[in-house]
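For reference, the chain that follows is the form predicted alone, supplied as structure tokens.
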Amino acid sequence: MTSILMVCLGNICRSPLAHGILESKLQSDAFYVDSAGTANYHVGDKPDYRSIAVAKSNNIDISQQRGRQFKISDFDTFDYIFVMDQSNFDNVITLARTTQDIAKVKLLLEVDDTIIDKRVPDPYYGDITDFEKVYSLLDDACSALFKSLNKTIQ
């Protein structure tokens, strides 16, 4: 089984959306998807209500997810670790123990060559339209990732 971790800062906005979107596209018997935050602000919390609403409007239920903090053992658990921006990339890489750990970490938007800015903006201080824009970005990236992952298991 291929395991994929989505990572943002608090694990309540971007990474839960990416987690839910990718999970909705993949076969559950071949893939495991999870999400985490580099900070511990929201451990145990549900995703932001706006993330839940945007996901729900796209027929994805992320309301049962709970925030957790990225931990060093995630390098052992996950085959791929996708981060939402450079700051979170740097935070995860700081915890890496080996070059193999580092090789697992990528910016999520790197999977889509059509996207110029490889940073998923944090919608937390915005309004619902900011969450909708982030959803759209993540959906495009997860579609590209889906195609790439399906090639690896065939």
Ligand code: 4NP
Given for the second form:
Amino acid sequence: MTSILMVCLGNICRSPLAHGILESKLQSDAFYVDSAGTANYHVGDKPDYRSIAVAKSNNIDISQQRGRQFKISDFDTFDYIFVMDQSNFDNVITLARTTQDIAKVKLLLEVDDTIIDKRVPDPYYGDITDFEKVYSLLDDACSALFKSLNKTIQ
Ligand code: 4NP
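Having seen the form predicted alone, the form predicted in complex with 4-nitrophenyl phosphate:
Every component of the complex follows; first up is the chain already shown.
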């Protein structure tokens, strides 16, 4: 099984969307997808209502997800750790124990060569259009990731 972790700051806006979108594309027992936040602000919380709404309008249900904080054992559990921005990257790398841990961590948008700005902007203080833009970015990135993951298991 190949396991993929999506990471943002709060685990209520960006990474739950990335989690739900990738899961909806993979639909296979060969993959396990999860998400986490580097901060503990929203542990146990549902995703932000705007992320739930944008996912729902694209026929994806993320309402059952609950926030959790990234933990050091995630380096052992997951093959790939995708972060949304440089700040998430720095926070995760700070917890890495080995060069193998470090090698697992990538900016999610690095999977898509056509995207120039590699940052998934934090929509928390924005409005629904910011969540729609994030959804679109994550959907493109997850499509590119889906293709490359399927190549690695064939
Ligand atoms: P996320 O967005 O990292 O995409 O889940 C945020 C959610 C909550 C907060 C910051 C960012 N917050 O400060 O509570």
